Every structure is written in structure tokens, then in C-alpha cells.
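Next up is one chain by itself, shown in C-alpha cells, the form predicted alone.
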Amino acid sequence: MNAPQVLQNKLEQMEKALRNTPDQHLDFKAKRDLIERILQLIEEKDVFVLGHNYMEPLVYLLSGEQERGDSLGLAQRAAETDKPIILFDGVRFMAETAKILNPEKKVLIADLEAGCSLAEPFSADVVKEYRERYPGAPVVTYVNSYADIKAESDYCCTSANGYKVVLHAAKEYGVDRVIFFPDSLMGANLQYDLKDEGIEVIYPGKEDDRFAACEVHEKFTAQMMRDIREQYDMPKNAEHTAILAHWECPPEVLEEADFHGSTTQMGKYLEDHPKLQRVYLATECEMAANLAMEYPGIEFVRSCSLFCQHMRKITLEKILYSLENEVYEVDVDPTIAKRALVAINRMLEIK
């Protein structure tokens, strides 16, 4: 198949997918020279474009259908690639792991500043601090950290498999007692759903005044849930209705929530549940925006004025000038990167 038909497939593809998306395919009509001259770019220069679920439909479409998902998923494709270019469709410290893991590729993110507020408040000093007092427990990392954070920890993980990396790591080390970083709120849900392992989880906040969580999640409340439900007529535990929570939210709106998982396991879970109408997700509202795409048939209750900034810093103006001038290239000090390594593949070695 020639260049000017694989553009031409995946511009139709790109447009079927959003018909059953007003709003979207208005957009992407406006800017469909813009998206073209991109999906050229992508093709000219033998790029791999990896999506995160929290991108808008028109960037989340730019990858391929196995190059969109959670940030597991991204890692593990990431580390699959034989490509010289990766652009990552996500936020920075995502762009820094697809870096780790190909050092030897050139790694662009649209906008440098694209930061996390999970990320940004804790240093690699911190850890090294917890690691003084309690002695002994290994440190399990949130893939949302720089990688310096991940150069100080024995493990990373991802809300996808949070709960079975802390696991095996007390596990492994032959503790009860694991530290996880930097997620206070997620490090709370850990805890709940490993009461019955005999397994401690330290996390920032618990025995300390630090804290640290996603400025989206943490302002979902367990009265929005209920409103939600009453409002929606979404009743606990319907057949074809449901709440689902990412793990970052306040452990009372995973109480409140029919699900609670990763992005990846939401979309699964709509996937077991095919007689699903009504659906609202307690995370960053993009998600629900491109899992309408994928499931006509249910209506996602959305409410948009819980976003994340960082994400939404990544445009397709921005994809295009990055393409064109290969700028806004993520980069990691080698040492730092060889030792964040290991913490990476340990998550990825865990079946």
C-alpha cells in the first residue's frame, strides 16, 4: 500500500471513529488539514505515537489502537518499539519512562511543561528519608514520579497493578511493611484492599503532615457519587448502570463506586458488562470522551469541569511544531535513567 492511501485509510478510520461523537467529528472536520499534515509527518519520519486515555479524542486517535491505554500499557509498548522516534501523547514523567526504556531513541512530548501534581512536590531525597526510617521496607513508586524518584525505589507500578507490585514486594523482601510513593490517597486504597494480607502500607501523609494526590481525583466526593446516583437514577449494583473510580480518588468514592481500577480496567469493565447504559467515571473527563467513541450504546454522565491542566496542554498545534523541528525532546541524566531502569523492569517482570 502506498504512503498517500495508508493517509488516506487512517484520516477515514480517524473519522469513523468519531461520528458516533457529534461535538468530536465537528472538530476534527475543522481540522482535518491539520491532522493530515500531522499523520504525514508521523509516516515521513517513522514515528510511534503512544496516547494516554486522558488526551483529547483528536490527539488519543493520532496512535494506533494497541498504542493507546493506561500508562502500563504505554510502558510496555514502549519498550516493544523498534522505531527511531517516539512522541508521547501524555505528560512528562510518562515521556520520561518511554526515555528510560529506549535510551537510545529520541523521545518528544509537545510541551515540556505538561508537569503532574503527583510528581512535582517529592524529591529523591524523600525517599531516601523514609528508607532511613523504616528500615528494611522495600519502596514501591507510582509510575506518576520523576526519575529520580524511580532511581531511589526497589519497584515502580501503575493503578493497573498497584496492588499486586506492593504484594509481591513484601512478598519478595519477606516484609509486612512496604513504602509507597507518592500517591497518599492511592497509598490509602492499598491499604484498604490489603488489610487482610497482614501487609502495612507507609505512604506520604499517613504518619507525617506530607502529602501528595492528582489535583483531578482528589476533588471527586463520595456526595458527588450519591448525587450522581440519585440524579442519573444510578442505583448500587444495577445491571445497567454504574459508577467506576479510578484508585486515585478519596478511598470514600471507591466505597461509593460499583468498580473502582485503572483506566485500562474501566474499559474492561464495560467490555464484561455489555448490558451497561448508563455509565459515570470518577476520573479526568477525556476518558469518558474517548470510551464514547468505542461504546455508543452507553451513555457516559460527564462532568467536565474536573480536568487536568497538564494534560490539556498537549494540542495538536503543539504535536504538529514538535513533528516538524523534532523539538521539546525529554532526555534523563544516564545514571539516573540505568538505575530507574531496574525499578521499571521489576514492575514489568511481575505477570
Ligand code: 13P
Contents of the next structure:
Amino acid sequence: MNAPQVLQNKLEQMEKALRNTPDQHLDFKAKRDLIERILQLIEEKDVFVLGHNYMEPLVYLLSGEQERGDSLGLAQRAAETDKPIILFDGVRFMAETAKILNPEKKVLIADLEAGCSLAEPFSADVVKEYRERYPGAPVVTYVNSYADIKAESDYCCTSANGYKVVLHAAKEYGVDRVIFFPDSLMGANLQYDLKDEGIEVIYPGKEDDRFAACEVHEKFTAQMMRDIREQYDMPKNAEHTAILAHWECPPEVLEEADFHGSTTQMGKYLEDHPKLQRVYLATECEMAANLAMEYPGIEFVRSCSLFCQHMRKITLEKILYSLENEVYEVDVDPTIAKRALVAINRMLEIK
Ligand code: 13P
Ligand code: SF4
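Same protein, different state: after the form predicted alone, show the form predicted in complex with ligand 13P.
Starting with the chain above, the whole complex follows.
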């Protein structure tokens, strides 16, 4: 297939995917030229484009089906590519992980300021302090952190495999106490889910006054979930409706939800429950927009004042600029990257 044909096919695929969501279909028409130019550069420069589930639909669809997903899936894909340039449509800690896995490649992100409230609060010294306080306990660090923290850790994990990695770390080290960094709410949720395994999870805020949380997910409350259930006729454990929550929400929200998991696991829940007709996702709101393209038969109840300001920094306009000029390159100190890679690889090896 020649290059113009590949481009044409990609545009057609995008348009087809958007037909189920009229608003985004209109956006596509308005930005068709911009999208075409971006796709052209992706082809010309042989760019591997990874897109997180929280990207707005037009950005999300720039990535092929296999290159869209949650932070675990994207890290796995980043480890596999042999393309010279990676464009990461997500936030900086995700692009950093891709760079650590591909030190020789150029990793671009449309906005280097796309941060994460979980990744900012602690320095690597805090990890050392916890190690001293809890000797012998392995450190499992959530990927929503920067490379220096990962470098001080024994394992990384994501929301898709946190439970599994903490369990694995405890077994591997022959201990029943694991330090989990940095998310205080996810730490509490892991502790709850792992209580029957006899594992003590230590996380910031459990036995001290430190705290880190996702600025989006911490805002969901159990009362909001109950209000949604009542207002939209979504009883618990129903066949046709479901409330799904991300691990980063407060524990009482998870208790009210029908299911909790990573972003991709929430999508998988829809696939596994074909009778669903109405769904609320307690997570970043673009996730529902992306799932709506795939599940036109489901009505998504959306509350879009809860969005991730960092993810929103990734726009088509900035992507074009980054690709055209090959700027906004992610760099990680090679010494730190080498140590962080150990923790990332130890996570990727856990099946
Ligand atoms: P996932 O691990 O589900 O991709 O979530 C990452 C994230 O930033 C959630 O807020
Ligand atoms: Fe970070 Fe929360 Fe944004 Fe995810 S949604 S990138 S955890 S601030």
C-alpha cells in the first residue's frame, strides 16, 4: 500500500470510529486537516504513537488499537517497539517509563508540563526514610511517580497489577509487610483487598501524616455514587447498569462501586457484561468518551467537571508542533534510568 493510501485508510478508520459519538464526529470534521497532517508526519517519521485511555477521542484515535490503553499496557507496548521515535500521548511519568525502556530512542510528549499530582509530592529521600523505618519490607512503587523514586524501589506496579505485585513482593522477600508508594488511597484500597492474605501494606499517611492522592479521583465520594444510583436508577449488582471505579478513588467509593480496576480493566468489564445499558465510571471523564465509541449501546453517565488537567494538556495542536520540530523530548538521567529500569522490568516479568 502506498503512503497516501495508508493515510486515507487511517482517516477513514478514525471517522468510522467516531460515527457513534456525534459530538466528536463534528470535532473530527472541524480538525480533519490538522489530523491529516499529524498522521502524515507519523508515517513519514515512522513514529510509534502510544495513547492513554484518558486522551480526548481525537488524540486517542491517533494510536493504533494495540497502542491504546492503561499505563501497564502502554509500558508493555513501549518495551516492544523498534521504531526510532515514540510519541507518548499521556502524562510525563508515562513517557519517562517509555524512555527508561528505550534509552536510545527519541521519546516525545506534546507538553512536558503534563504532570501528575501523585508523582509530585515526594522525593527519593522519602523512600529511603520508609526503608529505614520498616527494615526488610520491599518497596513497590506505583508507576505514577518519577524516575528517581522508581530507582529507589524494588518493584514498580500499575493499577492493573498492584494487587499481584504487592503479593509477589511479599512472597519473594518472605515477609508479610510491603511498602507501597506514593498513592495513599490506592495503598488503603490494596490493604483492604489484601487483608485476607495476611499482608500489611504500608503507605504514606497510614502511620504518619504524609499524603498523596490523585487530584481527580480523590474528589469522588460515596455519597456521589449513591446519588448517581438513585438519580439514574442504577441499583447495586444490577444486570443492566454498573458503577465502575478506579483504584485511586477513596475506599468508600470502591465499596459503593460494582467493580474496581485499572482503566483498561474497566473497559474489559463492559466487554464481559454485554447486557449493560447504563454505566458510570468514577474516573477521568474522557475515558467514557472513548468507551462510548466502542459501546454505542451503552449510555454513559458523565460528570466532566472532574477531569485531569495534566492529561488535557495533550492537544492535537501541540502534538503537531512536537512532531514537526521533534521537540519536547523526554530525558531521564542515565544512571537513574538504569536503576529505575530494574524495578520496571521486575514488574513486567510478573505474569
Ligand atoms: P491506569 O493505570 O489505569 O492507566 O491509570 C493511570 C492513571 O493515571 C489513573 O489516573
Ligand atoms: Fe495523575 Fe490523577 Fe491525572 Fe492520573 S488522573 S495522571 S493519577 S492526576
